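Only one chain is shown below, in structure tokens, and it's the form predicted alone.
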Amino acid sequence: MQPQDRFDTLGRLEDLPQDYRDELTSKNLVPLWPSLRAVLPPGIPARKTQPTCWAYDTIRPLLIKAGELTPIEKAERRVLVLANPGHGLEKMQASAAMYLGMQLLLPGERAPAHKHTPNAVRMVVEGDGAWTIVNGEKCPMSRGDLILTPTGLWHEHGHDGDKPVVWLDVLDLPLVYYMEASYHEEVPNQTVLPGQGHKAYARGGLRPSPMFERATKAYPMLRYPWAQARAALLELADDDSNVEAVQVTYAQPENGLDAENILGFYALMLRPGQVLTLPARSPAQVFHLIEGSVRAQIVDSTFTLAEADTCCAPGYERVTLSNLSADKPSFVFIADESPLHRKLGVFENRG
């Protein structure tokens, strides 16, 4: 008997007498073997995450309408959640560990200060003049910037400009909620303190060196300006034309670790006309197009991404990205679950 055949001969729940099943239920007991295939499938995990694409030109009108229908005082955070149908829309998750939302802030609005246990980042999609204050550090928000609001840090948003500002929220909320550890606290608006990490760590390989002590902040850099990330990608591509994947990782400047603990964040440049196949790795991935035009092939789905479109891919699947421009690079923001998988010891790269 082959291992697979043996696995397929496990008993079913229906094979057990009803009185025995009733007795188990009355004592809060469940037999494992009828469900073993579901929780430990052979060869590859069962995945609810489906290849899904959210087009910004369909989201934006609905988001603007939300701004007309619901004042910020009634919303606190005015967000449309990008929900993966494989998990069920009511679960409000893009993958097993990632939540996505498009958030709108209108001119003159202020989203009050709070903190929560899930980690969050903001990828600015549209507009200027908004800002986020994180533990007293004021972070300007410009298109393509990545702003961290890590677990337990106070943060609030405000908008001094004259046009709507939209950003993509990426949180590890599904994981923290599943752990029964998700909650928030509120506080009056924060006082802005001197010092901005994106200026202190503005040059690669150089960090501030206080005379008498090292930096003690767990997250010394909270804003990652897109202008710097874009320039780094262009210089990396120019420095070595043989580099197949022109990609940078958003990392903590003091120790080089991932910018946050649970999710990983990256910026990828596709050269003009480039076709790049990403290996099949265990973590799910999210792709958000900052600049250009890209075709994404994920399992049996093909998505054509315009600027500000977002799509997701389940883990253990290859993804092929094609730059549809023959003369301009395209730039993609990527979020994935790699730090979590590595911490749990389940990370795999199957090539």
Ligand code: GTQ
The other form holds:
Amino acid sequence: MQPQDRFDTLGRLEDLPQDYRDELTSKNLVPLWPSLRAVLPPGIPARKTQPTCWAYDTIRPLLIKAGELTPIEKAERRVLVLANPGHGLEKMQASAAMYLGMQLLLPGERAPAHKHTPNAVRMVVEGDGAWTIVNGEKCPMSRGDLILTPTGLWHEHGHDGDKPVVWLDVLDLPLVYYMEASYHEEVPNQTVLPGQGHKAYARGGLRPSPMFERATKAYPMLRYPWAQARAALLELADDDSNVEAVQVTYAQPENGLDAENILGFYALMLRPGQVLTLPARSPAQVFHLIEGSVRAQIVDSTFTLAEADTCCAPGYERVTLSNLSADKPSFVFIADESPLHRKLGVFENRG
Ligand code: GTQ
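Please could you give me the other form, the form predicted in complex with the named molecule, since above is the form predicted alone?
The complete assembly is shown below, putting the previous chain first.
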């Protein structure tokens, strides 16, 4: 008997007498064998995450409308959630562990300070003059900047500019909620303290060491300016024209580990005309186009990403990204579940 031949040989629920099933139910008991293949499918996990694309052109007018319909006081965070239909829209999940939201802040508005157990990052999509204060550190928000608000750190948003500001929120909320560990606390608005990580760690390979001591903050760098990440990618591409994936990881600058504990964040540059196939790895991924024009082929779906468009891919699948420009690089922000998979010991690269 081949292993796969066993697939249909297990007993079904209907094979059991009704009185026996009723007695199990009344005792809070369930027979495993009718569900065994569903929870442990052969060879590859069942994935609810469907390849899904959200065009910024579609989101933006609806977000601006939300700004007219719902004052910030009634929203606290004015966000439209990018929900994956494979999980059910009401679950507000992009993938098993990732949540995506587009947040709007209008000139003069303030989103009050709070802290929560899920980790968040913001990828700034549009507008100037907004800022986030994270544990007293003021982080200006410019297009393409990545700003961390890790678990437990106070954060509030404000906007001194004169046009709407929009950013993409990426949180590990679905996972933390599933763990029954998700909650928030309100706090008074903070005062800004001196010191900004993006200045202290402005040059690669150099860390501040006052009096020969090492910085002890768990999250010494909270803002990763796009100008720095973009320049790093261009220099990486220039340094070695054989490098296939011109990619950087947003890292904690003191220890080089992932910037946050659960989700991983990366910036990828596609050379002019480049077609790049990413290996089939176990974590789900999110792609957000910062600059350029890219086609993403994910399972049976092909998405053409314009700037500020976002799409997601289930784990265990290859993804092919093509730069549709023949003469300019394209830049993609990627979020994935790799740190989580590695910590849990379930990470796989199937090539
Ligand atoms: O800006 O603090 O999209 O707390 C979801 C929950 C954003 C935020 C979200 C949040 C925030």
